[in-house]
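As a starting point, one isolated chain is supplied in structure tokens, in the form predicted on its own.
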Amino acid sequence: MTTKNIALKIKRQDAPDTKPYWQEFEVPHRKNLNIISCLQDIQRGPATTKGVTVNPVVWECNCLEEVCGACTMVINGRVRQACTALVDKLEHPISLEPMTKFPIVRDLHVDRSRMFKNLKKVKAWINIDGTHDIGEGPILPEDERAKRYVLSECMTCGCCLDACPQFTSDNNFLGAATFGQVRLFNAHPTGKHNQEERLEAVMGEGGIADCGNAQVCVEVCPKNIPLTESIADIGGQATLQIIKNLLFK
């Protein structure tokens, strides 16, 4: 695509509580632009196609290179990175939405907190008993480690869950994202010694159990990461954590 013109339809809402609407905006096309370069143009000279000046769209980024996550928003209808959205390589009118399963804080800016304090019901960190010396850690099979490597790469973004048909603004359920983060330290040397908690809060609302198997969360994952696997995975351990309750406790 060599267009002279990026021709943009976004999503806006003033707040919270405001009703959304959209409007329409054009920024000089240029070799390799992603939307977030589109997005700063913009945020240069708030005007809308028809000249009228307006507030800048608010949207978030950080890293800018598919690591913190910040950036997600919806794409052409599709949940992805605005970092790693090619302009060349898009539908044109290209259009922008904030992701659905979130609280909209303005335009696409979203409140992503949600996913933050359901890796805390989960325990999603290894616990460290003080700063001390105490050698070196166990050294982990090649196999192992590459299996816990791709886990470790998500980023919180939050598009399985904005895809996922089970996760709502309105229920408890933990989603996909929490289930691959119960399964990384689950299989960490020092972090399965908190297994069962972790366990415990997957077995309760929201839970795997609340998990509909519809797989979408694997596909629009940026990094590729096996979501569908861990699913069974921490499944096949909560069946066994029932089991051991229903014998040991």
Second form
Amino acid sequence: MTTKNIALKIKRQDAPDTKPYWQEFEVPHRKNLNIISCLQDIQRGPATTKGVTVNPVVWECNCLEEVCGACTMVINGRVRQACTALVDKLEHPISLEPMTKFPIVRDLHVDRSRMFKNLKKVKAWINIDGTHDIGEGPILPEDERAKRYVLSECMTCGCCLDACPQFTSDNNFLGAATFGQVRLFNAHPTGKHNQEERLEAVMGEGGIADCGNAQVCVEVCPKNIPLTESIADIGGQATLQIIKNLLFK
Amino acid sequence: MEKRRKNFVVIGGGLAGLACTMKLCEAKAQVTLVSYQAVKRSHSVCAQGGINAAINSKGEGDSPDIHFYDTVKGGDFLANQPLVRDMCFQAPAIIHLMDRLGVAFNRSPEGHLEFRRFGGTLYSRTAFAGATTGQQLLYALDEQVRRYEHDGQVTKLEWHEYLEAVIDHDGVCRGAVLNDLRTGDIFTVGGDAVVLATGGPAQVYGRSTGSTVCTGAAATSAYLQGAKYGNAEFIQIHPTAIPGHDKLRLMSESARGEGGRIWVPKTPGDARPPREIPEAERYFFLEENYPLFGNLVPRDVASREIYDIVFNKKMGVAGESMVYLDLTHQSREFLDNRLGGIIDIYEKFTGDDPREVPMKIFPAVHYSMGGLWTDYQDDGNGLIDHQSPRNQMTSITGLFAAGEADYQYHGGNRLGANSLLSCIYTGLMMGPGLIQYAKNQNKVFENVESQVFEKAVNKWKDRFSKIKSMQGRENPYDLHQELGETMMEHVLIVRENAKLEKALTLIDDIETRFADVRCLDTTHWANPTPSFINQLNAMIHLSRIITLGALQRNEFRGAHYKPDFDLKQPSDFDPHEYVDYMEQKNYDEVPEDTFPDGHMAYMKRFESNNEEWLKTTIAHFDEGKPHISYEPVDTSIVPPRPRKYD
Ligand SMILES: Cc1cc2nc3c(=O)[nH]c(=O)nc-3n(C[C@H](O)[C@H](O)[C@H](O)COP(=O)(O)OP(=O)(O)OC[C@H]3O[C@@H](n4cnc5c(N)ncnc54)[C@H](O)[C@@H]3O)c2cc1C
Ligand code: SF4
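Starting from the form predicted on its own, produce the coordinates for the form predicted in complex with the partner chain.
And the full complex, kicking off with our chain again.
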């Protein structure tokens, strides 16, 4: 096989307040090549197809095996991780763009701190008495554990939010990933003790009621997290909570 | 007057850094937590297989003391024993704590924790959450730290890089110099102590199972400031990874713990698809050579065997540098439940389904047993005094290290699933000692002359502007690749002095060319290039002490294999003979004919080799050069003996 080149079109932006622009690059093809390797190639020879020397493309990555969530970007119009995007499975030329719903830092690197703030809002943690040795955790049936495990694989990558029509850069919708985490913690025997607090948070502004039920979140989630199921579940829990509030408060 | 709050700077939000932060917050301290990236994306998320604790839930007779023995034996007796023993005794409480934090550990039919087998032990000792245990553990600690962040006790500085410790005139660490990776601003933060929980240095080898940020630059920077670095030459090569251009992706040892078998076709070059090769024509070399431990021999052993099969026996699959790791005899349901995470990885990156076809794997650089030298205080009973400020302190007062960044716990070779344990253990264990250290100080950082901080900042502002003005011919990323290739070729599984010497020359050459690097990007906003160039400089220094340590250590111990110094253990040797021999020697001369032929001579070789080499390598940077010296190892609990796994 003769070596062919892979053509890439990359949407770049120097800083949060400057205008985006496109540049084209070519890198040599190899077997099982992924987008990360292409970007690394560009670092080693940062020049456009036309031969103009440019600054290397800036992007975020770390684990390169789709568990850290860092290298999320829009590849050929679809939001996904660059490490698992294999060149041979993509249409060419390949286009790379930053995620669309988060503030741009530079090039393909965006600021997703909103997602972490949302985890704070819904108190996505278990309130333990302390770290000292007080013995075993709760006994749990394996099938319940397995249900929680699926939810706990969420790597805060933001694909589900980027694709969601309800989640925009100027509102404060919590979004599917956050609802999934509420479900994860409310399903834990100790986490349950604080479920009211979490439900209050999803019943407020930007909460579960704002979900437009577009269902795209679940289509783009790389971890196959049952997001629509979580949204329905949390919706149900919230309704119950409203009734409880009416009756007892 | 309001009581002054203790104030710490923790660098790194992997398991070790988060565990330490949580423990400090629980003791009412304030913590500034610094990380290159969002802490939730730290390298610890990669860990797949599990975490060890001798809970003995299957009635196999396991105990923390056996866990301790397996660990020091696995590490070829190079680890300080009281620390290892304390870790193994704390392990059950650590797993229960993580379980209480909500980690979705797999459960037994009754609903207790489930355990699986891992390498280097005969017991089911490894707790796991599918095949994403590290991710699950990290998230649980991240959540607890977020809770403290919400309560105002933690200030996170994500997208910040640690450059160096701020050290005052008395040689005491008073804070850290940081680089804001977005604004490019260089500034200091003060603290009662600084903890480096900055992970491992796998990037020194270019491609490895490690993440892209694992450059070891933070620990190396401490070494360049005068901190001792221990056992640098002990680099673990994991036997089973998927070859790749950007990364060598790990296929966890849990694949073998759950029944995975390693084999090659008996006929070299056999081109048939693997499933068409009948069982009788497959060579299960680990099972045949190590009937007792089989596929679960320790990593150093398995990697050497695979290397031998591929390079010496030329039996790699289809003549390539690969062997099969086969899970196809297990049911789909079983594999999805216990190994889903790694099966997905293999499928996503190669397009093949490991439930249907055996995986093709090869060894890869994985873990550094070596790291910053750290201290400890034993309690005189074979455990650790948890209140001691000496615990985990580097040789620079006030600068501590934890997790993969330190050199303790794993000796010459780490056992699978012991690292997640040592990371969480160090983070938690050092908490009370840090508090004690802060209490004992006679001066707090707020009262240290401001010039100390200013000087540190100016040095680094200067350095970064120099880096930005570098306009030579060398591409830093290319040079990094070359450094990695040099290390892979010369300082990997099989080590020969001639090659190691060659590597030193090549590293010198890379260092010379480093001066001619081109800073590809000189802009001011979110520009990763200057940082990378600085990290590359650190990697060059680190590669030198890895190589130098390896060159000088003329023996074969754990992951450090030098065939020229192999003591040639007789194949019918039983390690108990050595215990008998040592005991008899205590009383009397041992007659030559007490043991089978050749055994006595071997034991004498073993004994004198230990006298010469059972010691920790210390690298110390002084006047621009590394100096190697050695320190004794505490083997007061289990006397060293030959390792054997068949
Ligand atoms: C693929 C893979 C699988 C593994 N599987 C297992 C397993 O099953 N069981 C097991 O026990 N072990 C396993 N290990 C080993 C284990 O994962 C690591 O040793 C462990 O996670 C290291 O944790 P840590 O807290 O020391 O550092 P890390 O998790 O590496 O975290 C380091 C932190 O420091 C930060 N940092 C580093 N340098 C700087 C700097 N200069 N400035 C600012 N921040 C910095 C990083 O951002 C990060 O937050 C595996 C390793 C790999 C590579
Ligand atoms: S739910 Fe899925 S898509 Fe959304 S952040 Fe989590 S992993 Fe990403």
